[in-house]
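Presented below, as structure tokens, is a lone chain in the form predicted alone.
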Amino acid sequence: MVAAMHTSSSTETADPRRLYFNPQPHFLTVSDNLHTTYSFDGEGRLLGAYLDGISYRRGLGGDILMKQVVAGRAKRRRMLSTFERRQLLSLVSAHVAAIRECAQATASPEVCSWLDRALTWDVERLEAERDAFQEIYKPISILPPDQYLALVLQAAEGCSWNRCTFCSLYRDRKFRIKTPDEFRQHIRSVKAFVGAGLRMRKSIFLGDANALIIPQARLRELLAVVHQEFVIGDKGLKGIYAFLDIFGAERKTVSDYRELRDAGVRRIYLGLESGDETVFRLLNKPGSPSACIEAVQAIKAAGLNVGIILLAGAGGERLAPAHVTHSLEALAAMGLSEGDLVYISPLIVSPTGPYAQQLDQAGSPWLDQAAINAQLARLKDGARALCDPRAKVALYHIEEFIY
């Protein structure tokens, strides 16, 4: 959701409704009374809207996310139903219609024209937008939350793995890499359908799970694909960023990742999740925490950035201190610096899932919320007592990503 905008930079009518439109390059803002605010991307498509203090995101694929702060801060978050989201598109486009109304007189060109693309995206022309998203990706089940604003390119299509305990994302689909001509058409699908919302995205994110995992001679193919469709770089999107799986990263030299560095990619996640030996094989990751951190260093030396991931909670109760000792170890000794993530998300699993049932065997009672968040500030703030000051440490809630 896009925030209040300042009104030294908004256009203010003399409607005694106190309208206010903040026309980007790419999105406008348009608040009535700074209480109720929408948002909309180049061709008109809703992108939030705050109402009654509630926070909507709508994405691409025509889900909206609803995020309400609660008592104690607390924030409740859920995808609205397909009644609610109907409900709540109408409500929109009845109000911008009647902001349209009132903005005629005194409004810019500009806002005229983009709330009049807006009004031609009634509830039913949005909603069908969903079956022609599902025509061009399959589920885009996660990003890290510096690219949410990525433009998601599948060169492959779920993960190579998907066999750990606490993660159940990919489980729809098999694992496969498109070849260079199937690449080429889902970009292009892609670009017809972002259409002039494509101004608004900020990189390329290759997906899907662990898309670095492709053989570098195919890898090298589909990145000249996207190379023949973007201009990347300083006058186009601002670079390509990826997962890899750790046991992927392992068949990867340092050549291997500067060849990528130099075909623009930037930053490479990895899902360490822990640092402890132990609780690593309960969540079933491939590789080790050894070999995260060699990987990172080999990355790191063909001058690429990482992303590292790190659950909170991973291990319950008994494995809680190992968990943290290990996984702040773990970061120390990957050298982090300027331009490196380090994401601590909470885990939010299944009771009744496979994860679950290895804490049960493993005699490691499940971490309540409270728990979960404690573990969370002392990771987040050993992380940032270890690392370089300038590699960036936050916070990555999985249930507020939308794309």
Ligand SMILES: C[S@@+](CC[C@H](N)C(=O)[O-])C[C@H]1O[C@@H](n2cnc3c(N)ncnc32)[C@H](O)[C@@H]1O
Second form
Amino acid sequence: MVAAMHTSSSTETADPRRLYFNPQPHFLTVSDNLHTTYSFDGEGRLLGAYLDGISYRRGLGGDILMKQVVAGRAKRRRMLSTFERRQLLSLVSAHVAAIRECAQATASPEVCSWLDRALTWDVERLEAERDAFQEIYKPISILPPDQYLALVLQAAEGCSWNRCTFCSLYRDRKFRIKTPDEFRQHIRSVKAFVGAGLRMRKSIFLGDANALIIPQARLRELLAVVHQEFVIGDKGLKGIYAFLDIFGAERKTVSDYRELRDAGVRRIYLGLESGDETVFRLLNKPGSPSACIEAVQAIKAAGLNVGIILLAGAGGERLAPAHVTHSLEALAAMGLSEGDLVYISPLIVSPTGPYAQQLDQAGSPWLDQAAINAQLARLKDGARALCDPRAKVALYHIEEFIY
Ligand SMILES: C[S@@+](CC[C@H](N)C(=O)[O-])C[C@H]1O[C@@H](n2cnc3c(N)ncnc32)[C@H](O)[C@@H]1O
Ligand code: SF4
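Okay, that one was the form predicted alone. Can I see the form predicted in complex with the ligand too?
First the chain shown before, then all remaining chains and molecules of the complex.
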């Protein structure tokens, strides 16, 4: 628990000789004796903290994700409870007040005024942001890791399929597409909420699970709204990014994709999960592995990049060899190149959910964590060996995500 770990006097006082300030154009990092570090956005809201070997990331929605390395290299990740969150925020606030006193004599006026802004965010004000966030957004369930610093705009809500057996990310909401007027209103509320924190955001991510399935005519209108509200390109946000499922991807033509590219879309993320037909069907994914390969080829022919997600551990023990072999074959057939990404997501599912039951019926025992990790390494190494070296291969961990 946070209280047990951080009641030491190290966070109640500050020594000017051991304080380090690193003001960046869009965020401030403050470090006390290099053991304790905080970062704040342009508004002064806490972004992250590092205390006693534990790192905390605070999302725009007010949740705090704790990450700790335990037993060598294993990582423990979890969201703090309300009690723990409030305790951490009040501890940070007290420490920042002590730091601010010391900063008067040593830090620049810019740093002092940033710390003053940070101190206006007491526990109650930060916690009130949770309600404000929920007025504007449905939960942001997941983003690809390269998009953690994107500004999310929910052009649609939910997943139009929502029936993959392993995925519960969008089960809490119905799929719906916003009208251009609604979307503009959403964007304006987002801008007002994020405030100076907007400068930290690098790109636009169109939510939710498969925003690009929106029929082309509506998508065109919604993308036009984005351009009316933001500068996209060399002088602004670096592009528009979104998920798409394979059904949706099959319905678009190369010329549709070209239109998206001309409207600033840069990369489309698709969950292939497995290149093996049997495993794919077991997961109840829409489409098929061969349809995914064709869709990727069409997307790339239009000059867009792709991010392909594979699931480590899908299909259980009996189907594991086919899953690995056919997934790598599918990647090889896609002709990935510079700007494309391959993500491997270790499967995280309830042992009593629908996916586990299906594995049982398929007679393919559940893989334990060590076996999933071993498969993850095989998929990563295989993807690196097979794909163009300019395509990046990385981990996609749903428990690392916080927006
Ligand atoms: C928004 S979807 C990807 C785009 C699109 N909806 C699709 O399915 O092609 C999110 C991705 O998160 C990953 N994911 C979802 N549930 C997961 C789970 N239980 N364990 C691990 N990864 C999961 C999957 O790889 C999935 O493709
Ligand atoms: S994996 Fe994608 S298509 Fe399947 S339910 Fe999840 S978000 Fe929807």
